[in-house]
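Below sits a lone chain in structure tokens, taken as the form predicted alone.
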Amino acid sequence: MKGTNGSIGRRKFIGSVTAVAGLGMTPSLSLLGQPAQPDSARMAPGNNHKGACCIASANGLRATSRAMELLSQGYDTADCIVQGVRIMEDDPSDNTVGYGGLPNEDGIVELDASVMHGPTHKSGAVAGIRNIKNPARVALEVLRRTNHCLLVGEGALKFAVRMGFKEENLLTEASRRDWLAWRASMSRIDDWLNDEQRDAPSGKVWLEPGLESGRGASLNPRPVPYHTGTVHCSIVTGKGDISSCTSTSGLSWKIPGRVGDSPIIGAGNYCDNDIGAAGATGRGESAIVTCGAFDIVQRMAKGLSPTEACLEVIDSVVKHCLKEKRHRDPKDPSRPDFDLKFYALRKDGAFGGATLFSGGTFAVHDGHTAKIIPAAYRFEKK
């Protein structure tokens, strides 16, 4: 699985940009006074990579190694990435996906996932599924065993049980305590006391095993985590066959039943075997309303590198989302108050990623080693 390096000639690159401009699109837009980054996009480390490759969100570094290991053993691309993502889904310390994911506002873990198989252009997804640790594996069964693309809620759970998946409680003790800390910090007019509203005991507090009388809701302030956590993973073989997968526990403390972009084909995950694949992590609603993953793949088809395609779609996201004042940074209305990351993998093995703000990274296994590399960005983080 050793990749070979090549270079994209200047004449060929300019020709592709000219073609895109002729379609009324402006490469590397300068948006709302923010400087465009054509040079950094063109010099992105993944532009010249060729051959087998696997990319993932930064939390998926282990997934890329596992996926490439299975690819070398002859497994289908969809199996490779689903088994790779399974590592994060099984890890209780990763509270962004699977077991241990942060719950909805009722304290219940609801998971979403999708898989897309390039060679057949089929997809499978589940949304709002409870009590099943590995939603990506269930999504792959939807892809292979049904004529549907998406199963949700109770139907997704029944399907998973029929397929032999075991129901189990996905709420770990750590996530439960985080949920209780969030409940206690919601407001000053509900019936949950904030830490500063609670009276200090006159002596030691009895710690009853399994109850919240003193163990989970400490009188000391507990930081309340918040995330839009997700893992995305895409892989391409040396022959150019591609599959992609996105799995998530979704927005922490979400309204029960909320579904993000991860199980929506074209939003948080998309794959076209003739072009490439793309995925997203971050604020899912922004990827949904802009069809982010699909748009990235279409821009790669028009000649942009993976990084350039990701940056242009970020520009599109910001352009549309800033129409709503609730998405503007109160201190600088020209900047969004949320983050979103895109990842892209082209059929020839070129790869890239971009985020709204500086400091973002993503994982890649280039056929030799797995590593974390910096992502391109549109805004400097303040």
Second form
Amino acid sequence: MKGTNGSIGRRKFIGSVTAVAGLGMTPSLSLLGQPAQPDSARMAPGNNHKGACCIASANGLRATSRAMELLSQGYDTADCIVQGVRIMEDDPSDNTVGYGGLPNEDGIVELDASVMHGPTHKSGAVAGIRNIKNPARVALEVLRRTNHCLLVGEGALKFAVRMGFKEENLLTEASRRDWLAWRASMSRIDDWLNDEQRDAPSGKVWLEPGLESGRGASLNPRPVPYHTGTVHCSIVTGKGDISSCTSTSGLSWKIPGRVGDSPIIGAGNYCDNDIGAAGATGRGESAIVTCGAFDIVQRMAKGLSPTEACLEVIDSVVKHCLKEKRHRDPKDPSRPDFDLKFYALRKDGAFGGATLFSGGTFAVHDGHTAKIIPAAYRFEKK
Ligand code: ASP
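Output block for the form predicted in complex with aspartic acid (ASP), input the form predicted alone:
Expanding to the full complex; the earlier chain stays at the top.
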């Protein structure tokens, strides 16, 4: 039976989930009583997809292709997505993850990642790991070779080295320059001088190759915002086995030691082989306090489409974050002043994504082609 909007009827889906999962859940009345979702949720193309599928955040288009290629070669779902995500981690031009990720406020790159494997319901994660460019691969080793779920900081690095990972400097020249520009942009309130505050030298300046002073020139006095960005990737096989992975360098210029949502199971990544998977990118603290990824999967279990489930949790984020003045957009206090995106993939192959603001996209490989598609959203971008 098709629903009136062309999607699987909600009742039918609840039936299929409970049959597959043996969950015996009844749909929550409050969920079924929700007002109709905006068109972007009801018409989302992913609602009707069936079968093997891989989704990712918009920067992960190549990850979806690689993951599906490996799936067709018989690799485990966790390997497929970790190897897919590795492409972004290795890419110095993606400054949100792995090598080239933007550093913390001390100029040091600290990475977070997690992997969850549906068939075994195991997870592995590392947080605040330095000098290792593929934290998702280390997370998979934690999952497979330890009795633990999460290793942090020095312990995570030591474990990685013991597993054979190579230590290297992750700060690229481009990321180092961005970090310096950010430091200089704060120089009204600290001891770092920006171009405006520096007097012109009275003669030629000695240019020392390899040192910042050697450039003589400016630190590009552009405003340097906080940057967000992460790669999330989930995959489901034709038989309904699921794995999910999230990898990030976290919020740029973060306080050293800060851990975001990406390595926290239930916040920036979650997977239940009976139901589906979900992940988040954007302001991680909001995904943590709402248990975002876990909540999306629970809502799919109750019959929502992946897109609807993502949008409902976006609404929960909005409701909670607006309690704090610092999160309200000064121009419109009914809106948050940050962005957050959720992605969801259901056991039957349906998929979706939702963001706070219009204009968001995500990547999908539907078994035939990899493409970028629009995400549903709660607020029209002004
Ligand atoms: N969610 C990541 C974190 O909070 C960052 C991001 O996606 O931009 O660490």
